[in-house]
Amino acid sequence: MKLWLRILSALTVALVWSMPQIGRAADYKPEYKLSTVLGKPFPWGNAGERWAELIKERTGGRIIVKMYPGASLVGGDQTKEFTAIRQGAVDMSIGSTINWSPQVVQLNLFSMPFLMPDYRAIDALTGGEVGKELFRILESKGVVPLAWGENGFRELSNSKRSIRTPDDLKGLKIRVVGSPLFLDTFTAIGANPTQMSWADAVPALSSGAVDGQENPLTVFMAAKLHSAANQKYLTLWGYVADPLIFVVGKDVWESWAAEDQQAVREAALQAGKECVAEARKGLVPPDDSLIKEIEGFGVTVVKMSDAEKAPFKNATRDVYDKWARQIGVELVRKAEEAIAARK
């Protein structure tokens, strides 16, 4: 008889634990919407594939994530992401500071002509104080940051010439996102900047509608631009950085449980970090191999120094302060001796 009691109230304990849990879980969707612009191969889309993997596989198949690459939830347009997440129309996203900017005007501090140096700059960014307070930012308009991921630094190619100098930028058609930080810059150095979607980028370099386009190297290599897009010219300039985002609308946040709330968390810390060593694997020194391999392509790569890019500083200074002043000064003043101590 006591055995049978013992048996009894421990199957009474099990019950009332998974009670709860079975409860929230009926409560959840089906299926959450995770919006990127770039799918698979891209480093971008393989954050997002893993991120939902390891979500569900952290919470026990209770969260279910699909990816809609494309930016499809948007109409393939990447700028009304953010906009669409606050709206409750996407659930989740790992977007770009850059396609979030003219929603978040703080995030176009990583736009800022010539402001990060090289790796160690972004991680001083988004590791610091810096990154907690666009998160904060972005809390206070309805989403819940979690991680950082990255795009990369954004070279330069084109189908003309090699680019050395802001006169060799003269008169070419460069493909840029839609961003007036960008409009500004390209327009500086002397480039006929056009604005629009990476849907529309690859057909318009591909027919010559437009000569150049600006993108990181594992957008260069993924997307073959080499061939499909005749870019025979790149420029390693490094001029601006496109850290990722992982965030979630705030209302999904806050319909699950706190433990799964810090499972979908940890998912995201791990997919970006996975994804910043994808993002950097081949262009971090001594490892250049990733540069090896597109100039084995037949490509022309100019690897821009110091010297040579200051011209370009120079015809961007104005531009730069201007953006300072729109962005916060404080905060571009936070980031400038935030990189200037960097390890």
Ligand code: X2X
The other form holds:
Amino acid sequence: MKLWLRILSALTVALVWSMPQIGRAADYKPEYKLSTVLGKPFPWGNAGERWAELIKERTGGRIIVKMYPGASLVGGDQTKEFTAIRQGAVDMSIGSTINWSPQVVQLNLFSMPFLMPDYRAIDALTGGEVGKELFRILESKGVVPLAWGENGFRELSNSKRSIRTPDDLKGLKIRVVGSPLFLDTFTAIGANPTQMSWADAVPALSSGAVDGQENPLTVFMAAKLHSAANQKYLTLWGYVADPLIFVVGKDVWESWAAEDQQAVREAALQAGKECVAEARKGLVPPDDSLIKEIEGFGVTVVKMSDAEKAPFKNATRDVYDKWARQIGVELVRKAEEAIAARK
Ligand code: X2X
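Given the form predicted alone, state the structure of the form predicted together with the named molecule.
So here's everything in the complex, that chain up top.
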């Protein structure tokens, strides 16, 4: 190579390196893959679309996000999502605490039976010290947590009969998801739990291979479980609730300029807030319009009183204690205190 050409190319390289904005922009992917389990019109999928839209808007189109619902980036196995983020097959995600709990044992906290009596209890955890601690734990595992969203209180439905007592559940095949904690809980109350992904759940319910399931009412409604899956009986017992968490993989995050990181964070906070509001629509007393709507489809709805919940609570006491040790007794105690002190 001619000397002047060498000098020119060296100068060009030096020039590019001295322009961090351009250097970084060149590293941006044309599209970032966002994994969710549910797509539109579930509040979860709406949140994914909204996050992507806000990111595009606030980064001036520098970051383009495409949502892949149905946990399709991990072949539908939602319990593999967290690992896929860490390994880079998924760039970002809005994930349920349940689905990530096999890798992050502390996230089982929200699946502790009868820990959270109402929405203010969820907020006391996600909006307080416990939420911060969980975010630190996620951060230490190679993801950047940005905001909370919500799937919701998980209510019990089935095709056979109304459930008011543990006896009513005897022998019923109930589909559960994710953590072995769910198997323990449903075994303790006398049901016959079987673990499967959401993708497998709906066909298993409609064919009658399983009798029941538990999911938030927004999911029941959007999936039309009353007609698509024979779920004619619904019991409102609010035994657990799963928040959603907006995260970005650490390497992806670090490849972005500070102003874009800020934009993605703000977009997550906004989409998260809207997601929580949508997940609670028609469900926060005194507004029970979503429950009324489901009743309107001919579904028999049982609203468990505290007295009716007591035998379920007692039956799961050992499960609670066992899992408190797995999660960390200190964290569980902090959660109980935050809930007791909730506003
Ligand atoms: O699989 C479920 O039940 C769902 C959709 O609620 C979750 O991903 C936790």
